[in-house]
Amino acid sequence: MPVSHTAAMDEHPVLEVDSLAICYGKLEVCSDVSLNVRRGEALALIGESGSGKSVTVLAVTGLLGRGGAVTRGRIMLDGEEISRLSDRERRRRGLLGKRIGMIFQNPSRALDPVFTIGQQLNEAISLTGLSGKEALRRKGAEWLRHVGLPDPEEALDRYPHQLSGGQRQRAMIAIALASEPELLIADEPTTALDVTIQAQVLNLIRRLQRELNLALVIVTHDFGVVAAMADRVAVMYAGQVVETGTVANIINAPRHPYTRALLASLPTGVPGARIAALPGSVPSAVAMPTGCRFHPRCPIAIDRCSQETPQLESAAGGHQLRCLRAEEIARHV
């Protein structure tokens, strides 16, 4: 059984992102992104495709790729500034893989096809200081057993293509956790799986996160995943966080017009019920609207919304809102 961390939610954030801006070349794709997550807590990042969720977590992991860079703000991992470390320095400090575990969208792409599951597990486990062929194999089998893979000893010697999609995702979860990280990031972890396997994998991630008392950031576009997995939510739109709050507050009493529109567009389950589709689409970073970025799609926008840029500010009920009409909305909730 893997060693559990301290079973309590710390006040000090494991991850703190403060006023972050991310650019590819001269193009700013995210701006003024602020969020945090503590040990034992699960934070969901939600929004439509193109809202900046995945880019934000790629900045945290140092995987922005060629041309991508953090140009303003900071990323703190357990009190250490990491946003401007070089790739070499990140590797030296063991950030991704040891201190940060990552579950990617597609396990078929993320797992190396030329190495067995056992070899890939060994690489992660060795970051904890464990060594020796037999000791690594025992620990690897223990992790595969812990994530529910049948015949873990046999699975260690299999290549990724010899496992089913659900089994590959379980193996990836084991690899992400085997280095005993402080922070676990799950970027749309069930995208490539069928519906029945999705629920199993989400339940597995949530159970392990609680058992190991990890800080968890899960990226999703599905409020069903938010309700099942998260303690708090950060809603993103056009490269900015527009609302944060507890899951109960966001789902039951959303304040930002974008959050309300997302929730209103969900199927109700009532036969014949009309879904309130959100018109338009997330703007491109090359043609970002002036003022509030949501105002061209907002049902309550006024002239002021196209001229003034809203800041993320505290609001009633533990929310944070980026909306010029936040006080008016609060009076009518």
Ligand SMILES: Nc1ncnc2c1ncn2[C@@H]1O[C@H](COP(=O)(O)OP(=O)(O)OP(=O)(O)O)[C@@H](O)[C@H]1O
The other form holds:
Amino acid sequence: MPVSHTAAMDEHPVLEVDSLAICYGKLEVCSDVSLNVRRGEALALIGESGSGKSVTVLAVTGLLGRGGAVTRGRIMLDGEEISRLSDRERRRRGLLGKRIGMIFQNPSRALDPVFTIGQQLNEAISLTGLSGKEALRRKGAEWLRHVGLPDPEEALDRYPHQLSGGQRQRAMIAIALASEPELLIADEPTTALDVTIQAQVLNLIRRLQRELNLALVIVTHDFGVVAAMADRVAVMYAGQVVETGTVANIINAPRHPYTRALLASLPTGVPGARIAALPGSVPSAVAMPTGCRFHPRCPIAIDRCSQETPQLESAAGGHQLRCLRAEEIARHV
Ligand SMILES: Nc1ncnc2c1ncn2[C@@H]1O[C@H](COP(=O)(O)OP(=O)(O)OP(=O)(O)O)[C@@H](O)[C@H]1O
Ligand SMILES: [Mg+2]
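For comparison with the form predicted on its own, produce the structure of the form predicted together with the ligand.
Then the entire complex follows, led off by the chain already shown.
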């Protein structure tokens, strides 16, 4: 009996988000987000500014901040529900910094200016059980070599401000991975970097994700990043997932009118950028359209679309689609 095969099939996703709703105070900023990522798989979360990508990953990491809360749905990490834990309980279970690694857009948010890179690496490495000054230093230097920092031994003794932007980002990636997390989350990890460095850092993240067989969620505005970095994509619009599928399927045969518009307009990757091919912008949580949230901007909307609320449903080609006209679209592709 092919035991390993059966075990692999039975293995639950590392991360499973199910019908998630998130509120800040009374304002619902995410209403229905479902996604999952398996070991060794990279999922890209894409959508316009304000669509809820960051708040979704912040809910996973427990960093929603003041007034933010999960109000419906579940977040399962390795089969364990984590969406409503207190900060204390999260720390006890090693949720952020140990089991979940996070790479931020801006490394200064993650790196502590008063500690050397080596000290910050040590803290992460000790979470794996390794101890002893020499062993930690050796392992720290190994991580810095792994992320391509020149002269890793010397870099261990540097403070964050003594590194370039690209080097700081590499150091942050080393620290995020040094605790050997199961899940790595990268929210727009390169938009703050020079264009020439962006590709290098993205390649580094993808290479490490594959080598370490990690589950990766990468948040981006940019289909170029999706194509280079991910196996599957979830497209978000106004606090909902509107389409999911493999990268090849979504890029070659997008179904949802929103995904099509996104692809047609090839967004720039600049945070806050609007989609040129679409009139209007993402509706705000205070004035959410009735029916399908995309209908006011949708080129193929019909009367029904302002009245009935579409659900995310399985569609042809392994996609999931939230569109009342999904069947008609399928007939025409
Ligand atoms: N701390 C907060 N308090 C109140 N509302 C918030 C907070 N953070 C985010 N929001 C709201 O939640 C919605 C989704 O924001 P989010 O940051 O997730 O968007 P995004 O898809 O990551 O956009 P971008 O591409 O610009 O990063 C927005 O309407 C935003 O105004
Ligand atoms: Mg964001």
